[in-house]
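Only one chain is included here, represented as structure tokens and corresponding to the form predicted on its own.
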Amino acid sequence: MQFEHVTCPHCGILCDDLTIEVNESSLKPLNVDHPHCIRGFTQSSFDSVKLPSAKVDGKNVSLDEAINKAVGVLQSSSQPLINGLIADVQACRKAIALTDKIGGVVDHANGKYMRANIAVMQRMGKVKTTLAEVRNRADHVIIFGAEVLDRFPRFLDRILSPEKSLGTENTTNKTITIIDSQAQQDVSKSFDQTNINYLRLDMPNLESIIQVLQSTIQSPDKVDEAESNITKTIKSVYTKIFDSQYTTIVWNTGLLNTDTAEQTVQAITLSIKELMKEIRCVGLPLGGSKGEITANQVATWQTGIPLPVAFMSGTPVHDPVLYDGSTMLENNEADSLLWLSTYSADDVPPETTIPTIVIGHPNMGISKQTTVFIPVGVPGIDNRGLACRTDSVATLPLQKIRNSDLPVASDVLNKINEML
């Protein structure tokens, strides 16, 4: 059986034009060829005769037994951490409600990568755009890091080089400038399109390139007779911005140094604000490959603040340093962990010595130290759901395209909540 117009939740673009062939419990995308897109569906195949079983201390148990054990772990915990949140809107809602009930901390697995964009937005605001605006209005796009196009595989053909757009010929055949450092790994793209200008600069990292661009924007008329080829190249990019009508600057914080990502995003933001005084130039941070946009949107809807959120005081508190999930685990600041991850079998919980409950993808490999494992359906495959797109302006439906007896993550979380 074939299903058309299927939404793919395996990157933040949320392409909704996939055709998926379903043969019992096996899945195969028919109209995409990128390995990342294909793997998201094929790795969810399993033997329809033998469903993955819930486990307690590595032994197969019934779903009710696993839920009872999970309730016991959380009841005996004084500072539980709900982490992962690689899930759809409804599961994230239930996870946040559960965290509120038990007085714990909730954060996303990619929390550290979200912080930079959020912090700059909170402190100074941003000039951001949407995927539709880039597709239909932008005539020049600057991308920091060619790997962006591997992490978001169909960004190039669906947004940057669409067959049709609502704009002019310049927006359909927009100029794409990809800027990389020598330190970045080679990527799979050959960039043989005539409208792509790939600049691989002899600089240590993307951060240093962004600093040079910011300096050029702040002082474009500064004369330096001994300026390097790198500076000349960056100045040519600066000139191209003013030769265009609508430039979009694209980045992914996952490609930046985590320790300095906030300062780098701030440099991009200040550059955009300076350019906007004279020419149309906007930003588009890409994220959501593990559902972090969905999780953060839900947290903001439910609590009024972004992730991470702590409920120990009885009211939601946001402190990105004190309540960072990965740091809490490293510093032994949590005494139990509930890991929610439903999209990919690869997103396993971090190794830890504390009692761990995993509500996860049915094909997930779990360690022997996992206290409770409850396999659940994959949103967009085994159950309906909703997911938020990378630009935060659209929430797309996820279809149910396979019949299975796997429980729904939100139902499991809700039952745990009711029993506490």
The other form holds:
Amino acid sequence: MQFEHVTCPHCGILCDDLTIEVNESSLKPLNVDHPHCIRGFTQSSFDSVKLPSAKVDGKNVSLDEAINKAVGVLQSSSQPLINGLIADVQACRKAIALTDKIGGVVDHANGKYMRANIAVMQRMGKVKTTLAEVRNRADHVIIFGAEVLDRFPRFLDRILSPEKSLGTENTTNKTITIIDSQAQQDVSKSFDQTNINYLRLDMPNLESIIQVLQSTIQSPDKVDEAESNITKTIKSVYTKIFDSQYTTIVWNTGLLNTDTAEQTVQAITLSIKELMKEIRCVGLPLGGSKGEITANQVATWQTGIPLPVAFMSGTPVHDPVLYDGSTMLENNEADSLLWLSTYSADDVPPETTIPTIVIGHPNMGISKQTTVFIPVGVPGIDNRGLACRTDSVATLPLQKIRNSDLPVASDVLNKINEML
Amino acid sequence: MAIKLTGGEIYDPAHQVDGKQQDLYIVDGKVLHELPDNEKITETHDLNGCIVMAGAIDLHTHIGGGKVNIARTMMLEDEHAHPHHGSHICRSGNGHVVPSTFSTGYRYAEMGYTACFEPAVLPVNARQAHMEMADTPMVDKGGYVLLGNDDFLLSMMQKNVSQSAINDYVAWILDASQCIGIKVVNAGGVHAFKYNQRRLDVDESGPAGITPRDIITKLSRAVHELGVPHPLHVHASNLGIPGNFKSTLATMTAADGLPIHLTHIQFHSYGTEGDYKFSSAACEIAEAINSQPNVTADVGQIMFGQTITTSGDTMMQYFGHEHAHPKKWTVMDIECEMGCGVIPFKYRDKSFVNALQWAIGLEIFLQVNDPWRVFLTTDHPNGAPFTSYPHLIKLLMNRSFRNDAFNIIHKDAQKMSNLVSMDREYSLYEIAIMTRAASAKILGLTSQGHLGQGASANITVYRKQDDVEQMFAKPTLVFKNGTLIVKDGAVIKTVKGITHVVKPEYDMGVEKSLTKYFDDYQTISLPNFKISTDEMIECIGNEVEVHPCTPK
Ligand SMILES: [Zn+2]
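If the structure you just shared is the form predicted on its own, then what does the corresponding form predicted together with the partner chain look like?
Expanding to the full complex; the earlier chain stays at the top.
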């Protein structure tokens, strides 16, 4: 059977134009050719007569037994960590409800990649745009890091290279400036589109380039005096921004140095706000490839604050340093882990010696140490779901395209919650 | 099984009941005036010394959708400064200015509200708005979907399509987004801002060659002809600009005599007189409302203190960003539909402008004669958080309290306001109109906002007190569909509430041109853009009640 308009949750763009062929034992996207998009679906293929079983300490058990054991683990834990959250809105809702009840900490697997954007939003706010605005309104797009295009495989084709746009010839045939530093491999050969201007600057990293762009924007005349090739190139980018109607600046915090990402995002934000005094310029941070935008949106509306959220004091508290999920595991600050990971078999829990409950993708390889494994349906394949796109505005439905007897993650979490 | 409410003074303006002592019965979630023969009373509440009203309905409060989450993110200090403990029935939460969803539901119920309407649902963000509202318990919900800056409507108007084609699109968007009304924010202005235009007046053409007046005219006609009960809900041009009352008067006339609702009209009632070139035009605005029966308004009263403004109006939010407090601001262009701007703000009684804004709101309340056509809002959280409603009610009902408050605001603002000369004091009956009966009427909620035979048993009981602020802040009993949910101002039982929508009929042929538009330009396909009723129930988590439309 074939299903059309299928949403792909395997990167933050949430393309919803996939046609998927579903057979008894396989899933196959028919109209996309990027290996990442294809694997997103093919890796969820399984033989429906040999459904993976729930496990306790490596032994097959019934779902009820697994849930009972999970309840026991959480009840005897004094500092549980709910992590992963690679899931749809429904499962995230229940995971946060559960954390509220047991007084734990909840964070997303990609938590550390979200912090910079959130912190800058908290401190100074943002100037942002969404994908359809970029597709139709932008005549100039600056991308920091060519690797952005690998991480968001269809961004260039679907968003930046539209056949038609609501604007002019310049918005259909956008000028695309891709900027790399010496830290990135030279990929100039991979772009044959004439509207792409690939710049690999003699600078150590993207951060330093962004700093130069910011100083150019803040004092354009000053830079003129200290001419170097780099400042000349950046000045030409700056001039192009002023020659354009609607420049969009694209970045992915995953490509930035985590320690300084916040300053870098701040530099981009200040640059855009300075430009806004005269012209239109907007930001488009890309992210959300493991559902972190979804998880963070749900956390923010349910608790008033973004991830990570700690409930130990009885009310939700946000502290990205104290409650970073992966750091807590490294420092042995949690004494049990509930790992929620439903989209991909690859997103296995981090290695740990504490009792671990995995509510996971059915094809996930699970280590023997895992206390409880509950395979659940894949949202967008086995059950309907809801997901938030990278721009935090568009929300998309995930279809059910396969009949399987796997339990739904949100139901499992709800059941655990009710028994606690 | 019947619940008897005995001895209370009933305020039910929909049936001209003004404080009469009368018994009510609740059977199967409905209000009855007589006990049916076969029913047994299982519970009696002695309401002597109490005031009984229908559950209150807030017709304009920003409680869901992306902009609220942006506001929450930007107000981290406020969130942490106002933690809410959970209980065996309630979820924990945070926030005073923009509370988390569960807290929002509990606080509204604890104030006797049983329905809230989110006035700025972006079509592409409607799912999220409904998800947030599904996580807002206790109260019924509904949304107004935004049009009037979307490229699709503007291109239809450029092509001069027929009114009936526009009607079909309007009906389709209501259906696709599961909303109950249409809202327009700075018609054409948010679109113009994307082209770096920083101002757009009612009769100026935007980049699409269309004027805001054209947009208001077409949309108000569409809403009227489709028979949608709620009039076009309009956030007028030039919000916050001195002298903008002229744009507001022009916007009223753009409806050509058809129903039009002007929202947070306080922000649109400014003149340019005096030393500060900023003055009250409340008198002109109130006079215009009084003389045009097709016009309704909610006030958007400001209160002094910290809040955050969240609006679809990128153009005017960007203009106002220099006044941000703390100094931070967010502006976003959205999906060829709309935009949003989120800016924290602190209204100070010692600021001339803020003090006068406060007075202007009250002047409008006191000068609009018909309480059926002026609604009690603070445009939560833009003028103040919704939890300030009891204080606002006291300002309206108690002249000496109001004058005491007036006497401490900025002295120059006092000179520019004639508030003290207004001796009107709102009665309980009038408060019941503007917070219940009229809100239900203007939304087409026939079983709400009143206590007639067969009404939904959404009932709020207040113990009579001299201090109406105390009284309205903490009802002694609140029933939602017959279930007692609040006792002595605290939640005792949680319920979910439902979502009110309208589904006017339309020619499905409209999907042909829409499908082409989505395929050619949008980043989501049309089938995924639309929210089906079963998705609302099964995935988003809202029961839906469809209210009838009577096409004209
Ligand atoms: Zn509003």
